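What follows is one chain in structure tokens, specifically the form predicted alone.
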Amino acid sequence: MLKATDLMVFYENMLALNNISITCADKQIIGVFGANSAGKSTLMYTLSGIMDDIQKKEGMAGGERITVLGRIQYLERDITDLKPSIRAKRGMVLCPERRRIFNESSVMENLRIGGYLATKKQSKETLDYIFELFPPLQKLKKRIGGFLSGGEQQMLAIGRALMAQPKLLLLDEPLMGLSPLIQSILVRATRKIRDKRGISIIVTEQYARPVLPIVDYAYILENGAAVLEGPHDEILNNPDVRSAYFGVSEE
């Protein structure tokens, strides 16, 4: 599905992604943890494509100059420059952090940007499954999007998301603010939509213990490099990890 290779992120004389290699399977969920400025976002932005025009257009604002290196292969074939839409046409599709739903338009309407890509037999389903998936956007499909809680912005955030009918689908933060009853809500979602849809997912969190459980392999991120990877089971048992992301010491 997915294997990134040597990535590296330099924001001028600042190293953001260090010799990051990472690679996501067919129908696998994949987490990616570590704390503020760790280089969680950066990794999704450079597995999006977005990286790329972050860069050009500081550059063409005489702003921060990026460089950013390594190799991207998304179903066997090489995207490294391909554009973030491109990318988001073969089904690569990126839920960022913080939401960043349309404030100013309803629930429908920013549900049907998401499905730009989707013929109208494929958003019909879609949009059934997101209603069937997070029921409290049945009820609000009306609301404007500025006015809805933070866990009903990113039930939205991710169904827009599923609109554009992804293959790997890449969470940034979904849980960021939000209360241990919604994160639970949301994380059974994610593990459904892989169930139920077959998508690939590449989740990022910077505490590990909601997500953790429904991952298949995790990556644990600190300024920018990978220093722990494994399987599910063997991050989970690691005392390091348990006592960094989870707050349980080893006695």
Ligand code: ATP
The other form holds:
Amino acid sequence: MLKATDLMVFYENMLALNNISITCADKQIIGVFGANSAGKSTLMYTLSGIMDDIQKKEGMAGGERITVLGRIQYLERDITDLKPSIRAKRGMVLCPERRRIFNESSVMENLRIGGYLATKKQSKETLDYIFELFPPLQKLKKRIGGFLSGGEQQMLAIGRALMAQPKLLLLDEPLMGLSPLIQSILVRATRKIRDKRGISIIVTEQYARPVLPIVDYAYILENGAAVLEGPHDEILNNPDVRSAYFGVSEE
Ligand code: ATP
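Mind pulling up the form predicted in complex with the ligand next to the form predicted alone we just looked at?
And the full complex, kicking off with our chain again.
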């Protein structure tokens, strides 16, 4: 499905991604874990191509120079030079960090905006699916996005991404700032999205603990580099990971 090789990103002279290679097979859930500033969002922007837009904006504003190196293959084709909008059309859809829903628009409007690439039939079917996946949204259809709770906003952000008909969904820190109860609802929903709709998922999080149970394979980032990677069990049983990312001491 996706194979990114030797990704490097520099913000001016600051190395934010250091030679990262990451693979996501069909219908896999891949976890990318790391502390603040480890490079998770930079990785998601690079995969989705949003980095291209950020680069251009910075360039036009006479700001910093951003350099991106490496290759990205998606659905058997090299997409490294494709615009983010074309990547989205091909089914690579980013659900960005901090939700980024439209605060002044209603839940329904937010979802419809997400469905701009979908046919009428797809939109209707996906809307039904989103309300089944996230029942609280059903009663909030007319509610303005900015008035939703953090958990509801995250459900809406994922719903909006689903409306874009993803084949590969990129979830950037979906659990950030949410209660353990809401986190477990979102983690279960993430697994359902893969199981029921066959969508591949790359999810980033600061803490591995809530998400690790549903991932097939995980990467641990530190200062922009993947210091460890492996299948679910291997990561779960690694003593370094346990102490650093679960708050579990081996003593
Ligand atoms: P967080 O959990 O805080 O979102 P992250 O793992 O997503 O962290 P990134 O946002 O990718 O990390 O940032 C990686 C590094 O790059 C950080 O040191 C950050 O300060 C820096 N950085 C990110 N965006 C820019 C930018 N536009 N210009 C300069 N430096 C940046």
